[in-house]
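Heads up, the chain below is alone and in the form predicted alone; it's given as structure tokens.
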Amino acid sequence: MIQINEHYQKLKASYLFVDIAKSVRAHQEAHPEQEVIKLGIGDVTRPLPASALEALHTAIDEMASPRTFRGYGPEQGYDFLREAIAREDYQSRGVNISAADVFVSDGSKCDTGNIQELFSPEQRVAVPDPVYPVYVDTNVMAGRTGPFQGDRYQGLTYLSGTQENGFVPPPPEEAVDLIYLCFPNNPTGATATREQLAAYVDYARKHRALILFDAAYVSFIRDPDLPHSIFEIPGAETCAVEFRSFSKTAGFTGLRCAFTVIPPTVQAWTSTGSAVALRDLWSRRQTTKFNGASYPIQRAAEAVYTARGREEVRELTDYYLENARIIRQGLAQAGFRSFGGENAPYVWVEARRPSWDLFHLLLERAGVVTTPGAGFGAAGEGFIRISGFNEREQVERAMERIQAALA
């Protein structure tokens, strides 16, 4: 008899995007003649950068011919777009991470749900709440919590964001053994200053645990005093892993390219306590199961690194911040409170009612998709999230639209 894995049993009845999905379908099935905007899920729209795209169809063409054509390739990554990340995105800001250090894949969504297969199913695992679902959707799998009761899951350790403390909650006062945490955050748009993550590195060391650091927005960062890797704090290469993903910095939702660093300082432990490399387990676990991101992909995300590239990615991610900024100004307008939206492209918003309420009220009465909080775990609920991503003129469409309706 062919037995599932019961701990998919506990997972709530669908993913969070998906009953958005069928709430939006169903509205428009019912209003065919209205158009729908979508400010919900963070989703590129603007054209890739014409550096990435040149590269691409350059490689491309390579394929070709005999005399240029790949086929597999090294499962880590190619040596040239890892040699690219290590040298621009750490090394120029005074970071000593390797190329060996960085391993490319097709998704950072792929790395941070992939990545708990290496520890055991009795970790303790800590959460931010709000949470991007996928962290916690994981481990319920792997069976690292208890059932689904009332309105968060059994044996997992919440970090609650709230207004008063910035959306960064603190360390854990109890002991944990894995720690997720996105900065700039998704959904809040929060970040997280020099000093805070020190207190995770601090608490980490301490107990001997793991950071898993998502930094897949880290592109919209503007001020220059906050910190663009876990690995700018001292400590950090001994107890963190770190995800990027070149789909919001680059537009590559499309195309899937991502990474994930892991400095050799970084040890897990066996149960009779010997040390063991987190990067040869990752390295172990990707050569069995991925066979790497292909040729064409990376070329193109090597090609962000070049200085034409970043001016490109730069004037890209300014675009959503500037659409962030009039999302965030309409909605002052409309007498509502927002956070985030400065340095991320999300705007969290005060709904001053439950989330799907208006989620709801939005897409009835104005046309306009954005994501309740509560999606996102308890601590969501009474906001709503409004993504940046989408073309300027709907996002000012979707601002007129939405103050008619709150009004």
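Residue numbers count along the first chain shown, from 1. Throughout, rigid core stands for the largest set of C-alpha atoms superposing within 1.5 Å between the two forms. Nothing here was measured: the structure is a model prediction, and the numbers come from that model. First, how it differs from the form predicted in complex with another copy of the chain.
- Shown in the overlay between the two forms, fitted on the rigid core, is a CA shift at Ser23 of 2 Å or greater.
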Given for the second form:
Number of protein chains: 2
Amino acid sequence: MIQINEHYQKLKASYLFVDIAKSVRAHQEAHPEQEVIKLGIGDVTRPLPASALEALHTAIDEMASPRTFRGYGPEQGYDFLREAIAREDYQSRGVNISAADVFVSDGSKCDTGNIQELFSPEQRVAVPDPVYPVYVDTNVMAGRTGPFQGDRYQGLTYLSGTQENGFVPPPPEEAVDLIYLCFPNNPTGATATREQLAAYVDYARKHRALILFDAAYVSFIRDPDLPHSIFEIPGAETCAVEFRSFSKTAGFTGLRCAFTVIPPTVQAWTSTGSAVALRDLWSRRQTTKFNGASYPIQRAAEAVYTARGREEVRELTDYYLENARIIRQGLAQAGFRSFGGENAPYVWVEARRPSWDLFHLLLERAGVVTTPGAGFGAAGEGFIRISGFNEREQVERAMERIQAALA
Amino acid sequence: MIQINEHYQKLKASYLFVDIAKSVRAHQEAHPEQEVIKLGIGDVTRPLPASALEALHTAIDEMASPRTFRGYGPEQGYDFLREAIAREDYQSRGVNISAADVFVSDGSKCDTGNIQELFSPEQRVAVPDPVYPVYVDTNVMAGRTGPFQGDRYQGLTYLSGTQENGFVPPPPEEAVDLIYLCFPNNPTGATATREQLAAYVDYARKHRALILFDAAYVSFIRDPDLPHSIFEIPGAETCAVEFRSFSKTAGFTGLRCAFTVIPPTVQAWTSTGSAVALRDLWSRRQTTKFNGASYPIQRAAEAVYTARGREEVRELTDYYLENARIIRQGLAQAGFRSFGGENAPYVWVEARRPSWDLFHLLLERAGVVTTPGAGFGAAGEGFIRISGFNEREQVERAMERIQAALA
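Can I have the other form now, the form predicted in complex with another copy of the chain, not the form predicted alone?
Below is the whole assembly, all chains and molecules, this chain first.
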């Protein structure tokens, strides 16, 4: 008899975006004259960089001739891209990462979701709260949690980001095996200093734990003192994996390209204590269950590392950061304290009421859609996330409306 | 302590293509004057259809303007593609599949590898032999097998394709829960009749088992009596999942696009006997761990379903089928019996000696690379696979060399 993986049954149905859509629809029916402005979604809106567009057209022309046609590529990604990543994202900042440590994929959602397959189902897992739900749900599916009770899964260690800790929680008190971190953070927009990350590296080395570091928003960092990579912290090369993506960097959410970095010095162990190189294990997973990212898309990603591509990425991320600045300023003028949005595209707003209440208030009075913080976890209650990913005039109009409505 | 999924340790290292590459390198060093012809690889060589190329360029132009830019798409795929698939691949042949049953992905390797996550680790699994290794390895990783002993994994049921059963093994004697099938078959090129598939559907309904039907090579079927889809068999809509790909159909191995079809009537059960719709479970898996296939690639796949696209696909697959015919004929003239290659791109050749011996003979005497059947499983011993995926003149030259060498 076909019997299911019953851990799926523990998954709390995610009603967040369904509930948001329902509220928006009801509002639009009641106010058909008003255009609703959506600042809830973490998705880019600006066109692709010209360098990426050109690289795409060129790669597609290659696919038109038998002499230059490309079929299956290496599952780990083409060397031209792995080398550009290692050189430009790491070696240029003095970080010792080589092309062989880089695994190109079609998205960080896949990579952060798939990596947990490499580990024993008994591993103890720590996740941030508020959190990108993929870290949690994929471990629920694998049986590393108990049931959902109250507002959290049993058996997970939650690292709460609060106003008191600047939304950068310290390492857990208890021993865990896998620790998910995301900086610059989604949803709070918080960033971590070298010292804060070093505390995690120390913890991981002490407990022989692994840090799963999601750096999807690294290209929004402007503060020169902030680390860009977990591998800038000495010792991390033995206890961390890093995930990066072209989605928010270069507007690739519709194209799909990302990568995972695992130095050869990161070890994991069998139950009898034999050491295994994690990079080899991930390579085995990827070569068995993945067939490489699309060739033209990898060429587009490569183009992002040229001098011109880097300049275009800078302009693109500057644009969204300016949106975030306008949001922070607009919210301040409307009397709200907010966080993040300086080295990150997200602004985390103190709601001073339940987060769904502020969501409804902004929707009904200003026709602006945001995301209730409670949707990202228990510690997100009392906040909303406003996204800088939008067209400038939409952001400006939204802030004018909010100020007028709440004045 | 970071503890690994120890089932990975059971995986037999796959030396097949490494060993082939090593032999080829040694041959090339010994015979630097001779160009080696590679008929071992199952990868396309012909350019993309013009309709797909045009659709790609158009979709990329859309990404250049904020008015037409596309970010994240639906994880299940865009409706334009899901509807084209349901209409052209299924409804046009009288099969009741709707767009909601179609899940677009970046590859059948991913889909056939990921689907097993939905099931209990205790499920009993049957796989064909010879076999596409992904079905086996992903179940080993999930702990559904014992160790590799002799030439097979303990705890798996192997369905041996032999000359006696025309490489279409009958359903197993014992009860299993998951059954992988692939027709037209890789590596044997065998096809299954309606009656043969009906026997599997009967078996699956009787045992409440699930058929995982890989139809990656469906576009090579020319015999009008052969079923194209498992869903042409009455009853399959309650006990089968179908995987299809644009890789071999339209030359998308470098672009990456495929899809999985699950009718809403396919059920699975919890340990306490509650029924769950498998389509919902897969949807949950895909929305949690996948972010949709690349937008321009989905547009290219859509273009393949236009009248012009269908004609181009027909020409493309005709080209490879003619290669397969030339291979069959060439092998016959050299005194070999061969199978497949009529509604499939692969020719399965009786080696009349251990399969590695014929591999070495053809490499050394004719400079032609093939794939030893033993690399696909114990039942592949005594055969080699020759692939029709190549340029015509390469295939013709390879056959001339084989005939001259073995005359």
